[in-house]
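So this first bit is one chain, no partners, the form predicted alone, shown in structure tokens.
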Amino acid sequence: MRAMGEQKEVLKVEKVTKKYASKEVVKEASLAVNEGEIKVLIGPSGGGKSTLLQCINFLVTPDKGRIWLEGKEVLHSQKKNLYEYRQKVGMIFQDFNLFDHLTALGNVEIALLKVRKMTKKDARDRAVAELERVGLRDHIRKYPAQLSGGQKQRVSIARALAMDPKVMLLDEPTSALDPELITEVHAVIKALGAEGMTMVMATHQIGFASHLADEMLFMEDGIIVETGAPAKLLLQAEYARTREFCAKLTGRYGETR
């Protein structure tokens, strides 16, 4: 949690709404992400979380709403507009979506070299510092196939650091992990936090969420129901909805992750 002192918005979201045939998926989702703060979403699985984090960074085109980045507004339709938006929006998604026949150092050199037009040498200097950063500096030569799901994971986080985003986006970043390999993906996204790194996640780890989170918010069935700080959402909910839910993930995971 960090000190407020004066606030700089980095992310606007205004009443972002995804349909899907007949059902919206997404309603009028609104938020917020001041520079350094970490927002949580929390609530049950298809209440939206994804989808709303998707819409975000535009891999799924809102059927309605608005989304700035540091006061300059995103416009979908302008290509070359969405392009740069998104070099400045970190993604990491619960499978990883690492390639395959690339290594580790591939998988973060890929984009520095393509969309950054970076040199071989300057690429491969980064993408090591990155890997290094989240602890793999040993299996930089290995491949997907080779590493555990926790070092996929950090390998997919590495690549995101590497172009400089201004916020990242995690959708469930643990969710396809064994519990034992959770932790080492929770030690890294706490750092980024602690370095003041500006994040949206979607989890379902609340006891590890409600340590590094400055407001959570709760979501079903495509409305952002409650928002507030960890302990005013999860003990002092204003909404019976939001008691009865938090209630049962409390007691589930309660402990710190």
The other form holds:
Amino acid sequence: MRAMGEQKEVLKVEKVTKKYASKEVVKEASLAVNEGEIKVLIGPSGGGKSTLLQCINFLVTPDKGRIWLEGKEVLHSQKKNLYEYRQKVGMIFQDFNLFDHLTALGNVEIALLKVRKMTKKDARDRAVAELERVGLRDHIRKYPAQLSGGQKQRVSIARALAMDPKVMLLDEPTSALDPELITEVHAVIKALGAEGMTMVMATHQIGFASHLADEMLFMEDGIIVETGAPAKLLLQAEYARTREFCAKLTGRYGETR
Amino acid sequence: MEELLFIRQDVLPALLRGLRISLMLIIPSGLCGFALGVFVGALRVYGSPWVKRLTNGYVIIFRGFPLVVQLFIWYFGLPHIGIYLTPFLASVLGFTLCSAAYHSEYVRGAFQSIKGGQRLAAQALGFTKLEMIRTIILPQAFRRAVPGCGNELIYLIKYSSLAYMITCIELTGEGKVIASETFKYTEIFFMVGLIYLLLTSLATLSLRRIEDKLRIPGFDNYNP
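Alongside the form predicted alone that was just displayed, please also present the structure of the form predicted together with its partner chain.
What follows is the entire complex, opening with the chain shown before.
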């Protein structure tokens, strides 16, 4: 964990609510992330972590709530404002969502060309650099179907990083991976954290997350039940439900510290 | 000997003349039909509810009316509202609109087969909807649609023969004229049939080529 310098709030989420039919999947969720901070969402599947992350960049339109990026409120009903905001928020999905018709290089390049309108050469240089950064220098010409799950997820991380995001949202980035492929993705995320990337990550990998996180948020039934430093949340949580969940996980995933 | 001379002097020139007209019908109808089909197919998937209703209605009508009836309407019907089309133009219009309705069905299926996650990823990167459809969805949907749309092109080659029903004398029309002059129906229509077979075979081969060219690892039945 990093030393806390001057605090600059990158992302603020206030009372975001999302209903499907009559069920509230996310209920008045609020959080704030300072520059360089890493917040980790934990909690049972179906607890609303994914929906909350998707609400944050309006892939799912929240029914209520407000969001600020670097102190500026996001007006998501104004298309231009929304598109600009999304460029600054990197998103990593559980199942990678690479573009199947493009090579690793093409996947990273395309948004630089079509969204940021960079020149071909600049886009190419940047894409190559980002792919090298995630250790895929030798695979840039491969198509998604020719890459392993871990490699695919690293391409998707490179794709997000190329946009110079102010904050990254990671939605269970290793849940779809074989155990032996998880490590390579974790290494990339860890390196990002060390470089000071601001992140909000949902994960079930408690051991990994507890080393990385500045703060953990336990979410269940759409509510952020409890928030705290990893040590506190995992070992001395206030709420019985949090304790129960964490005990199960730490039991399953081994030592946390 | 006499027979061969007859074929060389009368039959072949007539059929070649007809073939030229057939190609002039097929090529623009094929291209415009495909382009319009992609456009309509995209609207049927991504359009607003109203646009969807409108385009779906178009497809119902143009797939539902027999093509000959459509041609009759364009050629014999339109003059009643003051629009006069030549037999050739009426045929191209009829073929294009009918073909596009079928293409749009293949294209719609192809659009829908693209995994939703890629749309989310594109949106998350800040793509506008139009740019996302153009650069992410369309190139993939296009590849998926090629086999079906190719099939439609093969149909078009054959149903272009209906043009002679509205006096656009193409290959079948020329054959009919000579056949009724000479009463050699079997021989002449056999030759006409062979020419259509040649055209469809050429189309099949070029479509295969296109499919191979567009092939991407992991798409459809690619075998590395």
